[in-house]
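As a starting point, one isolated chain is supplied in structure tokens, in the form predicted on its own.
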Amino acid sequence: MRSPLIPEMATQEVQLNETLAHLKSESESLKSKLEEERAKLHDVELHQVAEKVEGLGQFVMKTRRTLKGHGNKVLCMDWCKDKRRIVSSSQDGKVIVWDAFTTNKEHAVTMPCTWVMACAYAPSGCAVACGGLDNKCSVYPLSLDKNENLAAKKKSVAMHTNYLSACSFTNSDMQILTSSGDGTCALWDVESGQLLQSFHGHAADVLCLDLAPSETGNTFVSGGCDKKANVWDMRSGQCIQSFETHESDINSVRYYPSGDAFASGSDDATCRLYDLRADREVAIYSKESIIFGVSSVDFSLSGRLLFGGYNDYTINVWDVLKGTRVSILFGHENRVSTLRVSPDGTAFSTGSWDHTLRIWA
């Protein structure tokens, strides 16, 4: 005797599949309608508007300092607000604080794990945060006493269910924003380690984040393996804008200095500029000869230049307005993994898989 439930379950499953298919096609058609509406506002290209703008002359940038001391690939770095100190993290599990002028090492911490993929300097300059394959974000207070054991004062702040890919303090030492391979970003209270807000919306690993530059900085942008760049409201936890034009993972996102746009760098070998007010991509920075992915991007202080660190060991410098490459810098002997312009805009630093950091100006 067959159970009368079996045909019933089968019809339920068919209905479920049908509604799923229907919902999928509905969401696709809504998506294309949205794209059509966006396209209506798309009246002119950025480089056309910038035609009248004077081109940039020749400028010479070269390596001014090389920081040696990591025993393996440098994965991340960040500048201190004092414009002279740098924190870097590496695959060897070491986190080093450097004086970029003298190239001296001021502090070194050995993490309990290798692949320390994220590090950040606190706004006050009195602490650094880092993490990676340990799925945690740890904060180390820095003291003037060079011989002090930093590891003893370590505080575990954030806990994800997969690797930590990026971290950044908000405008105070009291809160930290993290992104992770578990597909989420999260905001944490440093003192208590409490989760203040979590951000769900990426369909795969989140690889990078950047905080909006305004003093009221209540938004941030994240990019990930789902090829999406999402803009989030930190107070509500909601995704307020999303851009999906890259053809591969987004490795790096960085706000334009005014906060009205952001750039992204991807494994598809392009950098792109997204205008938040126009709600669309306004420029693509690419050349046919560039076939390697972009690991890291940052703007000059004026916003006229976009620096990109590439997996073919080079740094390409782009004219943001005209969309042309104005310079290509050589020096690293392996892929450039991280690039940051100093807070005063006089130099920028790069970290590489060749175990070194370089200061360029």
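Superpose the two forms; the largest set of C-alphas matching within 1.5 Å is the rigid core. Remember, predicted model here, so these are calculated numbers, not experimental data. Positions refer to the first chain, counted from 1. What changes on going to the form predicted together with its partner chain:
After superposing the rigid core, the Cα of residue 344 is displaced by less than 2 Å between these two forms.
After superposition on the rigid core, displacement of the C-alpha of residue 26 between these two forms amounts to 2 Å or more.
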The other form holds:
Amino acid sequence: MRSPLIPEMATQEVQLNETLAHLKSESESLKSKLEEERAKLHDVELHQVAEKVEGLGQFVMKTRRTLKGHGNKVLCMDWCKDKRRIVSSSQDGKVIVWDAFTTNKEHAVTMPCTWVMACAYAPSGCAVACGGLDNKCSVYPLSLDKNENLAAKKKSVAMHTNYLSACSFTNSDMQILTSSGDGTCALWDVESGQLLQSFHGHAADVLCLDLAPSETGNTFVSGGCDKKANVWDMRSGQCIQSFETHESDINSVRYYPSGDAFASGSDDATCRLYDLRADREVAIYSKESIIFGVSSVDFSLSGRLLFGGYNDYTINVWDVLKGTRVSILFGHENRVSTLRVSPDGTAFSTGSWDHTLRIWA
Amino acid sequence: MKGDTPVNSTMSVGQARKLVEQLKIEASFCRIKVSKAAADLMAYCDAHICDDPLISPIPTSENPFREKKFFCALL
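Having seen the form predicted on its own, could you now give me the structure of the form predicted together with its partner chain?
Full assembly next; the chain just shown is listed first.
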């Protein structure tokens, strides 16, 4: 029990507490209003509307290539726009560029840190970005000369105060978007390393991000350990929409190809679909038998299929509209940590803690 | 690897104000009905499903990953 020395201080303290209480009740009533407004428009479920849609046939998808070469857990991968090259990063600090058609390794870089949790291919195909426990995102120009030491040309672009969890080039090689264990996302100029915009709003580590398809404008979505998925305006830094229905960390977010929705994968063993214009969750992809977390999700070209990589070593394939599972794929011998569909949709690639990458088609 | 979500401690007035401002922005959002949103998602799928190589398979000879023969680059 503190007894204020001066009466004015007591009055100030009371006023501050009143303001805080007032603000808290205002935020509670705004949250209720949000729920009410969202509920008013919830006139039907997606899977009900999709009942009249033709069911999908049987799927025959299997491993067509296995990429071996990493010495430890594969943590991340990304496709090149040329639809055949892949960059992958691993716990052992290695970043490898592969030709997925031939399975040949084209480039390899050893990072100064272990746990390279993020990697991305530049739109031009001429560089890759990566980072992890070093709290940075670095860009390596890819040389046509296989003998050239890539590490020599390394450019440090982003600096966070905790691990780098994800990175992505924007529409050009000139800007990179990053997310971090420090709870923020940031947009950087590659050439100067300058911070162009930072995004604050997550209450814990941000684990993933995805840029909206270019036609839909300058937004991106991020997911975090606070169980929230936030949609951001890249120019203003403002969080424009927020979704909190998952029951655990969100490990992966990916836009639906039209840009009107996005999917998420979480440690709560579910994938969910959020429609941006309805401003709510519109589907949950789950089964009682699936109890392990989802590490990574991506859509097929038409958006009809959602692929999820799981911690129980499997890939579950979901019918996005009907909400049912259409296939389960086996092959990896440890957690699937990363999954991306190729740019032309002919295949998808997975990376795993079993040290390999697989191409499925 | 991932940090624990921090327990919600007492918010400062500044933080509470920011939260109220953020919620006001979100509350003012223009939403559409789920039926309309669902119809649009379905329409997109429908329009693109024929071009989706993993659903409407293209001839094996045109999918470099499904081809049986190994892809060789001639130098």
